[in-house]
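Next up: a single chain in structure tokens, the form predicted alone.
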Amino acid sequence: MRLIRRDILSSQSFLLDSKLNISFMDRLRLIAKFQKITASIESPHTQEEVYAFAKAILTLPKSDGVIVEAGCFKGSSTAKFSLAAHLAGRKLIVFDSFQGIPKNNENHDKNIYGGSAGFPEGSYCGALEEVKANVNKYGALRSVEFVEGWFDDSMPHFDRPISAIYLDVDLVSSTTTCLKYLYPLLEEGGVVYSQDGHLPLIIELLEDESFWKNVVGFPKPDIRGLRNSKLLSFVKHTQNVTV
């Protein structure tokens, strides 16, 4: 119940943020489809984490930069993500294996909500057609790119300026190669949200200022809702590091 009413209260604001880029009924258009979706496709997010990267997506400023997801399972956020690039005249980049998690040995153990947390090989697998036909059905197909393969094979070939990022990647080894190749592409007050704050091993890469400042090459950037929150957000700083 507390979950349902968290979507409620997030729909409700989502409509009456007069913010956004795009008109009251365009806002209430957008969450009969995002209810649509969630109701035809497995979807392990939450509506109040899809509203909050709407937000971000429908509040750019305006610029050539694309929308980036990381990670995208059967295609149920990738839809909606779609629905409110294609509002805010932008192109979503979609960066997913369409193999599942890939072989792993992260002992993520339990989450911090106390539940258990693990992803073994091949786990949260959504083909590259099933994914398609599902944005093609109930998103915006046209406003999306896909970018088929595990990330360390992908993403370092990937130059394209970028506004906003999503991460739903579950692993450090993920994360770590997300924002090492994705995050000096993203544009001076770009934000990124990440859906995996749940998550000790996670949560302990983004402390660590070590890795921001000898891997990512920025430094560590304020951390919304670090170590109490499953969905995490910050903005990136606009001082290079020099390494």
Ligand SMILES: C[S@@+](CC[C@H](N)C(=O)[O-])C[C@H]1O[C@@H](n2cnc3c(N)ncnc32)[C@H](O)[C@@H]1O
Second form
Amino acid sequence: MRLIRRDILSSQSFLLDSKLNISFMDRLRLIAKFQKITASIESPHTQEEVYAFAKAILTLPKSDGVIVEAGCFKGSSTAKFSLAAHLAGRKLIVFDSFQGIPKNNENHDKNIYGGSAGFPEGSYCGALEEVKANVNKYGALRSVEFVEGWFDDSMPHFDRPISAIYLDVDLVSSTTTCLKYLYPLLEEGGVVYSQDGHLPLIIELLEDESFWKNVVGFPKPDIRGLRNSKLLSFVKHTQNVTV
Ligand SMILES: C[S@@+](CC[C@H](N)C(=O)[O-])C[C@H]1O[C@@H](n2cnc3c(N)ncnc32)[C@H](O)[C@@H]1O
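Same protein, the form predicted in complex with this ligand this time rather than the form predicted alone?
Zooming out: every chain and molecule, the one shown earlier first.
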């Protein structure tokens, strides 16, 4: 019930947000499309989470940077972000194995809300053709490029400037790879959202100054929501900051 109320409030706040670079009618149409996608494609995200990132996409300053989504499951979040990316005139690059979660031995046990958390190999699997069909039906497929493969194989080859990143990858190993290869490509002032802030092992990773310094190569940013929210966000600022 509380979740439904938060979802309604987040769509209202999206509708009334005049800072977004689109008209009231476009905001209204986007909300209707998001609702249809939610009703049509299985997904673990909340409306609050996708509206937060859609807002980030729709308030980006002008640049050539792309939007990156890592972890798309069956394409519900992808369809929503593709619509926002299309309105913002940006490309959405989607990284996924399209085989689900990789083999791992991470024991996540309980999330910060006390619920159980586990990510067996092959869970959250959406095949590439299924995801494409969903995005084609409900989103803006022409604004999306898919990069298929394990992050460890695909991300080291990626070299385009990035304006905003959305991570929903569940594992510490996957989060590590995403930040190691994507964060250096993020523009100054670019934003990262993660939907994995409810997982204690991921909190531990993000709090670790040595991870930021030695693996990512940038100072640890101020992370909004850390320890109290599933949705985390941070901005990349490197000027006047020393590693
Ligand atoms: C929880 S699901 C994403 C849910 C989606 N964002 C949504 O809201 O519907 C996690 C996704 O991350 C992908 N994933 C996790 N680790 C990965 C890795 N190392 N390489 C490639 N894909 C990975 C899985 O295939 C899965 O699609």
